[in-house]
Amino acid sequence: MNIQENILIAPYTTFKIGGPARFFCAVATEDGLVEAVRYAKGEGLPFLVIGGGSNLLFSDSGYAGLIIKNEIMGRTFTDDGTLYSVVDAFAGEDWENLVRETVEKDLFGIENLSAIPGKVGASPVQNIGAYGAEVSKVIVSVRVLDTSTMQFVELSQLDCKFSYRDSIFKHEKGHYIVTRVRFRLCKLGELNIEYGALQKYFVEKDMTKPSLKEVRDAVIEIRKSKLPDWTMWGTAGSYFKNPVIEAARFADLRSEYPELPGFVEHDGRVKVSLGYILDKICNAKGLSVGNVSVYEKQALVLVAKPGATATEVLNLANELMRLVKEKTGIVIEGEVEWAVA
């Protein structure tokens, strides 16, 4: 295990900010992992696992502990004899090489979830998703290393205690550390393109039956359309979570603003679109706080300018915050973790 000392985090986050965090190393496997953290356990050091950075924000003044990035790759798939394959992916793997693979190979279930940064290990954190479809409805376990036992225990979907773009993880921060996903996924599926974006995509089109590979290459293509570059500009994807509400709640911003779109959840609650809050309430975009800005194609987004700096992006985010309060009542919540030590 190589420890490296005072090591600028902004190059290893898609939002490009970050001071130096004191201590740093990449692990490669999960031996690797458990030195990493017992190393930061003995030092009474505060530590991080990170992936691919793409849910980040660091700290200007960086991280006062250790940054452990998850390296661990590897993928398999195994064909269960049913209608069914199994893949087992562990953490370090490139979420978009993974889902690019499952379409080749004819395996439903996450094509959906095409064009999204970051590793295989974030992906039951976040519980990720887009277009219809989430991550956790494939996931069938999550090997993790307890850090309260240092042992390797496998978490059953169940355990995960999945919701919106909610898990486990995110409330017992440190406690879990994901290795390995294990995926279900369908030889003979259902394409999930009731999504309004997908439909709309696909009647232009004049395609009524599309392929799995034809699904893939339409979210790329609104994906393109709607986020900035990641590789070319700073930033995190949408910053805040598409707030859930009670139905009557709903129905007294409905009728205030007749068109703000709402899918109705499985409680019966509703979940509104702060995309259309943010744009044609609060007519957020184009707002900006010194290098970071409200993107033009997409309200939910921010955007870093080189030089930007974290309290520029927590400035903006208050700010928007703030306009959605004062326009709807309602109390948004970021998407993106807030790392700081």
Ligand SMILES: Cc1cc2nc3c(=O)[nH]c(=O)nc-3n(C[C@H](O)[C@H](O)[C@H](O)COP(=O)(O)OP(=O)(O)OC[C@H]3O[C@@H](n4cnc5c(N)ncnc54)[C@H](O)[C@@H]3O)c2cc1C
Contents of the next structure:
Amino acid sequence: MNIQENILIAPYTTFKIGGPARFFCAVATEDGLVEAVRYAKGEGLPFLVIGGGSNLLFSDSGYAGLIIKNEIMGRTFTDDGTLYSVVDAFAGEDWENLVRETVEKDLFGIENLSAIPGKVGASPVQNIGAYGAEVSKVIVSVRVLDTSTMQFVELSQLDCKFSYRDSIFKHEKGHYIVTRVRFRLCKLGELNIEYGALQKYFVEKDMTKPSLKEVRDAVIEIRKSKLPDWTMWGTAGSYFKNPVIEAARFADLRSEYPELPGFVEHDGRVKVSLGYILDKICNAKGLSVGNVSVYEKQALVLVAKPGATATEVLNLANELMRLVKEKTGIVIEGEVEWAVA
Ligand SMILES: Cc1cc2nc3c(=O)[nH]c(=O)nc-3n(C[C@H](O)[C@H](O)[C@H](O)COP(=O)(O)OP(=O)(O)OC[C@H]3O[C@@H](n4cnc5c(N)ncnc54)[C@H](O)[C@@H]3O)c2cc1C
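Return the form predicted together with the ligand of this protein as a structure block, the form predicted on its own having already been given.
Full assembly next; the chain just shown is listed first.
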């Protein structure tokens, strides 16, 4: 294990922000991971596992502990003789590469999650979702290192306590480190094209029965038109979660803002479009603090120019939270994680 000192974190994140990590190492095997965690524990250091750094904001002063970059690679596809294939992917695999390969193999289930940056190991952490799909729907189990016992265990889908952009991994930080995710994908699945933007795309193209590959291509094209290119700009995608509020509260807001989009959840509460609130109710597009601004095509997204600082991101985010509270009474939560030690 090669532990380096004082390594700048910014290049390991898509925000391209963050001071030096006191210690940093990349691990390519489960044994290497165990060794790294033992090292941090032995030295009494906080530690944080990262994948592609696409959902993290690090402090300008850096991280006073050990950053462990998970680079455990490998993926296998097993046809279990039923309608399904079992896909085992290790944590360091690139998420988008995995999606591409599943679509090439005609496996249904994660095509709507095309072009999401990051690694497989982080996909269950915030239960990644897009265009009406959530990864938890196709996860069978997650292999983790339980850092309290230092044993590897297999958590079932239920154990992971998935919900909207949430899971056990977010609440028990550092307890579990994901090393492999097992997915169950369907060979003859149904396409999920109910989501507004996808529906509109296919109506406009006059495509009534798109193929699996066409759905993936559509998602990629729509994302390109709405999101900044993270390889060029600093960003972590949507900075906030869409708020989920009581139905009565939503009805009140709707009487004031008749076009406010809302989606009824299974528990009767309503997930409200924060992009709409920020754009149409708070006029947030174009707001900026220093080198960080609200993206002109999607108000949920913050973009950072070279030289931007974490303090600028936090100040802009706080201003947006204040505006939303003032105009709608809703307290919003960040989706991007503030990584500090
Ligand atoms: C342009 C852009 C668009 C995006 N669009 C979407 C979207 O549509 N939907 C969506 O859900 N997200 C989206 N995201 C957010 C991000 O891509 C996802 O959250 C992604 O899963 C993060 O993966 P990562 O490997 O970069 O994780 P990181 O940012 O490195 O880590 C995120 C969290 O996971 C933890 N973690 C990482 N690896 C492990 C592991 N092996 N074991 C345990 N914990 C781990 C980290 O400690 C941290 O808490 C977007 C981001 C960007 C930049």
